[in-house]
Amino acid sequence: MEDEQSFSDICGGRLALQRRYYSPSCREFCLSCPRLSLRSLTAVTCTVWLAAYGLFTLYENSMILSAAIFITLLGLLGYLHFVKIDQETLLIIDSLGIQMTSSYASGKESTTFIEMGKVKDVVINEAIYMQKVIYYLCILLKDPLEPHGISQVVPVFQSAKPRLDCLIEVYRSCQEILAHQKATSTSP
């Protein structure tokens, strides 16, 4: 089963959830971001090949023109390949983990697994961001030496930066698989 809901994310921009319900015990969820804007890549291109331009007026060199041309050019091909996620997934499955994958606009991906055996448990934290209070969703895991620490705080969607309308959505399902993954656990 699939479904899409429209979300926002800390700054008012648009986000996209789809949630796919493999089975009771395994849930994937897609958090998209729009796509990069022509305006405003063009505004920016515009802006240095302008600034380029009046360098050049002023110098009468060429190299002006030549150099802000590659510099843009490497900046949108870093930008594209390193900066700009189009998407991140949240893949859980109560037998064996969680997966994080981050699609970034050049088309590469990073993904990240975590044991669920590592796993403690997923919370909503807060944190102070640029003046106002934000929430996020984290993993929290366990710390080996010690069985009721933490050894450390994963974030989940950390490009995106959703509201805590759609943390919410994601959290209860976590959860219910969580719940779902320790009854199996404990019983014989």
The other form holds:
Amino acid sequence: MEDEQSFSDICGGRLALQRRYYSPSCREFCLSCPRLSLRSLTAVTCTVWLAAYGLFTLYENSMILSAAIFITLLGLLGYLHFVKIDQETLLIIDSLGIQMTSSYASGKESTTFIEMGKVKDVVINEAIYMQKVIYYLCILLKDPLEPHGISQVVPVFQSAKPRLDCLIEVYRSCQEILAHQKATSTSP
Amino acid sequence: MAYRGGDGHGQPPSAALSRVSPGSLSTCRTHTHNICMVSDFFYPNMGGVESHIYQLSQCLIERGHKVIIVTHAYGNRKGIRYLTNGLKVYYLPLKVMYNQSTATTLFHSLPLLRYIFVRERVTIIHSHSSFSAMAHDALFHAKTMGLQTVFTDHSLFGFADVSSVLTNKLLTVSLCDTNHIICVSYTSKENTVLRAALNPEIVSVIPNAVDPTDFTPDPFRRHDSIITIVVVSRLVYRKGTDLLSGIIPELCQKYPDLNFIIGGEGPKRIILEEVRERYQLHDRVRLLGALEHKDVRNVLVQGHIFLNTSLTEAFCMAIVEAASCGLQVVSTRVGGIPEVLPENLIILCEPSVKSLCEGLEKAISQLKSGALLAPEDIHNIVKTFYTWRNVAERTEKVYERVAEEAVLPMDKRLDRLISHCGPVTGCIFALLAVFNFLFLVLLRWMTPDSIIDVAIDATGPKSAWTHQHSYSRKGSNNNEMSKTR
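Given the form predicted on its own above, produce the structure of the same protein in the form predicted together with the partner chain.
Now the complete complex, all chains and molecules, led by this one.
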């Protein structure tokens, strides 16, 4: 089963949430941002080149122009490869664990896996972020030394930053699976 | 791991871990107010203003209002925390300049404060303490945003020296278009009205309160063979430590069965140590040094007489606490002190060594003849005087009144500023108010109110969290504890 819903992020941008229910104990949430728009790309490139041309008329050194071209190209490559995240996926499998994948615009993927034994809970938290106060979803990890303690807080959907209504959807589904997992692990 | 990796802005996620219940998002309730308390001073800093804000908020929550507190970050304590009954505290990462007060540029705090006011659907801003720059900033922004404003003044000021002239001018500017002002005593009201050139009709008097259950008498803790005088105050000039150093040798000579216990720390401690050294009073004058608030009661119950030598005081909490512990109070007649206790519980003197000694001698002779009331009786009288519930009730009336008033529109506000604060200051601040408004328009264009999430209401018995199972509540408490370690 698969459905898609549209939400917005904390700055008002559009986000699409895809939910795939493979089985009652395995769900996948996929948040995708809009791809890099041609307009913003053109705007940035034009600004850099105009600035370079301005400097060129001032100093009359053609090195500036070639440097500007290289900077734009390298900047674009770096941005696509290291900064711009197109899609963030949260895969939660009862009895196995939680996997978070972020795919960059260049196709690079980075994956983090947390096994279920280490997961204490999934909660929605509030934080002060830049000049905003935002809600975010995070995974609490158990402290191996202390059964009730928390060793780490791992934020989910860090680059998409969806709004609360979207977070609640994901949170509820995660809680269902966690409750299911608890019920099966306590009953022999 | 990905933890905090992409964040990179030096602001770690806050420690308070909130749960979202399936309850609705709406926070609007009829006939109650959404109040935001703003002050630079809040726990973990200790003091009168801090406990005032906390206790008042708790009692307002009990009465069904929604209350949040905004203060600046204290060291590692930043982000959002929850206290008892879901009282939410925002510790904002603003720079502290002097004496726990934030620096003010009048503008830099607008984006965050506006975001908080919008997401919490605040209707009334209640600022505390005239020393707090953040409180004044919040008043300024709230007026720009068209919210109702209330200000509580906790201290008295002079009129003569340069620093007071400057602060008084700033206070005039800050309070001239505030809806309502609360003072802690009639003396403080007079002082504030004169300093800020206010209309006395918009100034109310609501005294501070003490928690009488914290200050109970315990007659078995004191020795009745000797007489003990207790002094608990910061040892600074304002509290009259110099007078105390004159009183101690005089009385110790006259009464061989008299002891002093002095609690508190400060720059004037050296004077007391000198006196003790010169007159060889080491066994009769005990200097305890700085006391924590919870230890104050244990010191108070060891004495028979409480001595207060303050030179200026808006509302003296210390004498109410002492009377609540069943001590006879001897105090100087300054500021709001004569209003605080009825005549049969307090002996008032002029702020001079001679007069204070006479007052103390009167108290000692009464004590010896057994004319004083029993500690338990004094406690029972005092405990009805100042309760936080009563303070909250009276503050609520102020909110009711303020909620019906209209907030000054921009043009009237500018008129008021220019006509009320003098031609130069008035024009400067009118200009700043216009800039502030333009900044707000810019912020509203960048992040419209509609895309700011409404915060989940966690306060009071009707809150979103009370529907949770007891298990999860326990869990989140544990989380909180482990994070604050």
